[in-house]
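Read the single chain below, which is given as structure tokens and is the form predicted alone.
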Amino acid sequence: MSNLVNSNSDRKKKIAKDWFTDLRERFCKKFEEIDGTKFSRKNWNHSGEGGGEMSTLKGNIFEKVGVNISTVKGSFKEDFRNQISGTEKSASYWASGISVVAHMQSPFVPAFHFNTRFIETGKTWFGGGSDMTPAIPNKEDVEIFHNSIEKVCNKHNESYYGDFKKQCDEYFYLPHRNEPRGEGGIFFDHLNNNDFDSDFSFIHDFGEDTLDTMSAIIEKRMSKKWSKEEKDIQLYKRGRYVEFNLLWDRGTLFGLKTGGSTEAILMSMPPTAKWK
């Protein structure tokens, strides 16, 4: 029985890891087509076992975009272990995922964030989400983004969009500012319906849809001219983005607490920002 369990676990890990790698390639290829600039890549090693690869681009349309993948394993430190599900009997973990953060040159193109991950402790689950943070909100873009996410959610479970949107609105919020980070999206964690193939099918479709929707919005807005005043609005909005990621983001904390690459973890920071 033990060998069968291990074999099934290895199958799930391979499916998830291979998909995240494939999706990274597709994000990079599409963004290179949009920008006309190539990504640079850098490998990093985990303090436990495994590691990841950073792919970053600073170009004509993207002021800074990162597409990172990682697969790591190790043991949680005692001060962090109790915050993670499934660690009651063991501090060991395995995690693989992809993270995309795009900060745009144009203040009329929203910043985008997307990630999905597969984690195994004493339990296994998928987590992730996608959200947009416009500097100058555009109702049409918000509707396109949310309608697309709702459609892919409803394909798999009609309760997903409402539940995951609520989690996103609650998570991507700055309590010290009493304001949301952006225009929301979806956010979920501990997704496990005791049917890996069904859960993975949702993760797969969600990743495909996110790439298509992000690209469509970027291409729609990227050529519009902007003023210095409009750029300043974007830079002040980025200040809020920085505050959230450093003060409240659990993914940042998870990476730092598990011996990840600081450079890769802080890839989400915008290249420039302002505070009043």
Contents of the next structure:
Number of protein chains: 2
Amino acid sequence: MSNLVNSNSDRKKKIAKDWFTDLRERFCKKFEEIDGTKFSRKNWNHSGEGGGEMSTLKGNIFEKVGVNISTVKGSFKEDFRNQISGTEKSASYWASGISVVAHMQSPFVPAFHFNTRFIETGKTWFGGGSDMTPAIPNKEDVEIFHNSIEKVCNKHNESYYGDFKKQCDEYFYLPHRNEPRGEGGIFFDHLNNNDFDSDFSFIHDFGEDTLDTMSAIIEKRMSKKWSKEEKDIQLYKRGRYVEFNLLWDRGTLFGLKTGGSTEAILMSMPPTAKWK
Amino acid sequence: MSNLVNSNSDRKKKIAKDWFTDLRERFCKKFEEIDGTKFSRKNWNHSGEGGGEMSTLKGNIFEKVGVNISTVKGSFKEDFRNQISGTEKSASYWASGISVVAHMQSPFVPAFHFNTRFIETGKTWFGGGSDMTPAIPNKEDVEIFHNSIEKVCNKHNESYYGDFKKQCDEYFYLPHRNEPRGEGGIFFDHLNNNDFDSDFSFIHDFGEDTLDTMSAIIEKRMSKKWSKEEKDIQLYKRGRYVEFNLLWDRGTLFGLKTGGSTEAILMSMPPTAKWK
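Please give the other form, namely the form predicted in complex with another copy of the chain, since only the form predicted alone has been shown so far.
Shown next: the complete complex, the earlier chain at its head.
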């Protein structure tokens, strides 16, 4: 029985991890095509077992884009253990994921963030999200982005989009500014419908669609010229992005305060930001 | 008796507040002389009683400098009350202070931070500190800065400098980078030797000396030309400064999470910062 359970657990982990790795390749390939320059790669080791691979590109279209994957295992410290689902019987965890953060040269192209992950403690679940942070919001792009996510969600479960959009709006919010971080998207955690293959199918479609939609919006807007004033709007918007990530983003705070790879976690920082 | 207590309390508050206001005037006057441009002022109101005045200058020598004073009173919320000394019998507080943050155009001039404050809860005390964050540390400037503070400290109490320097090194530290924020200075809190006039005399000398020493270092280094590469060193150092302030600075987090003036608190943010 134990072998069956383990082999089933191993099968799920392998499916998730292999697809994260595969999706990373395709994000990098597509973004290299768009930019005309190449990603550089760097590995890091986790303090427990495993580690990650950062892919970073600073180019013509992408001022800075990171595509990170990681697969780690270990044991939560007591004080954090209580914050994590499924740790009643054991503090051990396994986690694998992909994370994409794109800060663009053009203030007319939104910054994009996407990540998804598969976690195993005493329970297993998927988490993830995708959201856009335009400096100068373009109604058409915002609609394309949201409509595309809604379509993918509805293909799998008609309650997903409304629920996950609401979670995104609540999560990516700066209370100290009374401002949303950007124009939203979706955010979800603890997704487990007791059917791994069905849940994975949603995650898969969501990730593939995000790659396509992001790329389409970037390609549509990237050639438009901008002024110094328009660039400054973007740089001040990035100041807010920094504030959100360092003050409020649970993932960033959790990673930094539990000995994650600072370099990989803070890959989300913009290349340049301004404050008034 | 109650009147005597109140009038003594009022006397202390008035002395502290008047000097903070006076010192603010002289910081602004001296920095305007150095820069050749003028500060602009803006008031804000506290959610309880009182408020503050921000003075900001973006000029030729100072890329951005803020000199803030504030005097506020109110009642701590229950969850914060326990973190504050002297709140056993009452949650009410009175606080007045001055805060200076200077980000310089030249990467050869250190960024400076100075603040001091007088607090009354069930207890009264002074807190404060002064520290330098050079992008390209110059041994001579670091020595001048530390020696000057040491001399002021020793005039009042020979244990102050060693004790307060250690607190500064511990406080202005980025655990996630294993890096100090800068080249240190002093940091202290809960200073009360049961002799207000003597404690105020130290605070006064410390503040006056900080104005003189900062100004002398700025004037000595501000005319040296710099390259784009040297400026970039400063901008990346400022990225670390942002990380410290938003991730670890108790004052910033406390202010932002208890409804302080976001604009006044985040005056400490540099005008521009970079991340790799």
